[in-house]
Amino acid sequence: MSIATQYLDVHQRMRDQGVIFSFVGYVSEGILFSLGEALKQKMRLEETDANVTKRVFSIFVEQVQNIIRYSAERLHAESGTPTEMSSGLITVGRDATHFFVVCGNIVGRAEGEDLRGRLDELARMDPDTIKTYYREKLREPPEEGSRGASIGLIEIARRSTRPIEFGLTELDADRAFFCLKAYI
C-alpha cells in the first residue's frame, strides 16, 4: 500500500465520522491559540451560529488547556525561556445533529482513575445540579495539586447538550490513555 493510499484512507475515515478539524501532537499554549483562530475562522465561514461557535470553542480551549496541564507527555526546555508542551490529540466534528469535541492523552493511571471518579459523579447529575455544582466550586479554592482553576470538566458538562463520552485504557502499570467527547 503506498504512502498516499494510507494516508488517504486516514483522511476518509476522519471525515466518515464527521471530523470537520484535528490536531495530534505536542500543544503550548502559543498553539492553542493559532489552533483556536483556525477553528472559529473555519465555523465562521460555514456560517455556523454564533453562540454554538463560542460552546464549541469554550469547550475545545478547555480540553486542550487540560491536555497542556496534564498530559503525562511532556517536554521540557530549560535552557532561554522556560518552555514546556505537552502531547495529545484534539479533534472537531458534526454528527447529524450536534457538534462534538473530542480530547485525548496519556494520564498517570492515578490521575486517570482521579479523572473517571470525577467524570462518574458529574454524568450522574442533570443540568441543574451541574450548575449549582458549579457554583459552589467556584467560591472554593482550586484543590491541591491542580494546575487551573478545578472547574474545566465542570465547564465542559455544563456547556455540553448531551452526556459527556469518557473513557481509560490501561497503557501499562504506570500510564492510561484518556479520552473525553463533549456534544454541543
The other form holds:
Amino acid sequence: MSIATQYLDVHQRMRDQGVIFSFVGYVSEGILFSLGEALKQKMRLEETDANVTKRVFSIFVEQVQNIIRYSAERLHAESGTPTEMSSGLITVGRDATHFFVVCGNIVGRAEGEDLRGRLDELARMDPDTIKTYYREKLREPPEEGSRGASIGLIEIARRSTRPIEFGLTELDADRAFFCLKAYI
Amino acid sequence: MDRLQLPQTERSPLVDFDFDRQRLRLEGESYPEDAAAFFGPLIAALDRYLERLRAEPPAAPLILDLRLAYFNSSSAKAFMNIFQRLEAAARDGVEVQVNWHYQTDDETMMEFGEDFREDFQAARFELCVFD
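Would you mind giving the form predicted in complex with its partner chain, to go alongside the form predicted alone above?
Every component of the complex follows; first up is the chain already shown.
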C-alpha cells in the first residue's frame, strides 16, 4: 500500500464518521486554545446557531482540560513554570443529527474506576437533577486532591443534549484507557 | 485602595476594580490556563476591600458588573467564590448590587444568571439583557 493510499484510508474513515478534526498526542493549554479557535471559526463559517456553538465549545474546553489535568501520560518541565503536556485523543465531529466531542486518555486503574463511578452517577440523573448537582458542587470547597474535574464533568453532562457515553478498558495491571463522548 | 485593572485577553476577562468608586467590572471570556492563579489575587484584593467596607459601610452601594460571553467551570467556581463573599458582606450591612449582563438569545449566560441569582438574599442581583 502506498503512503497516499494508506493515509487516504485514514482520512476517508474519519470523514465517514463525520470528523471535523481529530488530534492524537500531547496536548497543552496552547493547543486547546488553537483548536478551540479553529472549531469556533469552522462553526461560524457554517452559520451554526450561536447557542449550539457555545455548547460545543464549552464541552470541548472541559474535555481537553480534563485530559491536561488527569491523563496518566504527561510531561512536566524540569523547572520553572508548571507547563504541562498530557497525552490524549480529541475528536470533534458531526453525525446526521448531532455534534459530538470525544476525549480519550490513559488513566491509572484506580482513578479510572473512580471516574467511572462519578459518571455512572451523572448518567442516572435527569437534566434538572444535573443542574441542581452542578449548583451544589459550585458552592463546595474544592475536593481533596482534585483540581476541579467533577464540576467539569458535570458541565459536560449538563451541556450535552443527549446522555453522555463513556467507557474504560484495561491496558495492564495499573493502567486503563478512558473515553467520554458528549453530543450536542 | 489602588484601582485594580487588567486588560482583556483571549482567555481572560477585562478586570476593573475601581475600589474608591465602589465599581467592580468583569467583562469578556474566561477560561484562563490556571484559574487559581488568575482569580486568586483578585479574590485576595476583594477580601481586603470588603474588610474595609465592613468597618466603614459607604453611603452608596458597591456595584459589580459582569458581562461575560463564555467561561469554563473553573471560572464559574471562582465567580461563586466572589459572590459568596459579596453576599456575606451584604449580610454584614454593606449595600451590594450585582448586575449580570447577557446578550439577548444567549441561553447559557441567561441560565447561569438565573442560577447565580438564587444565591443572593442580602445583596441585590439583577439580570440585565442587552442587544
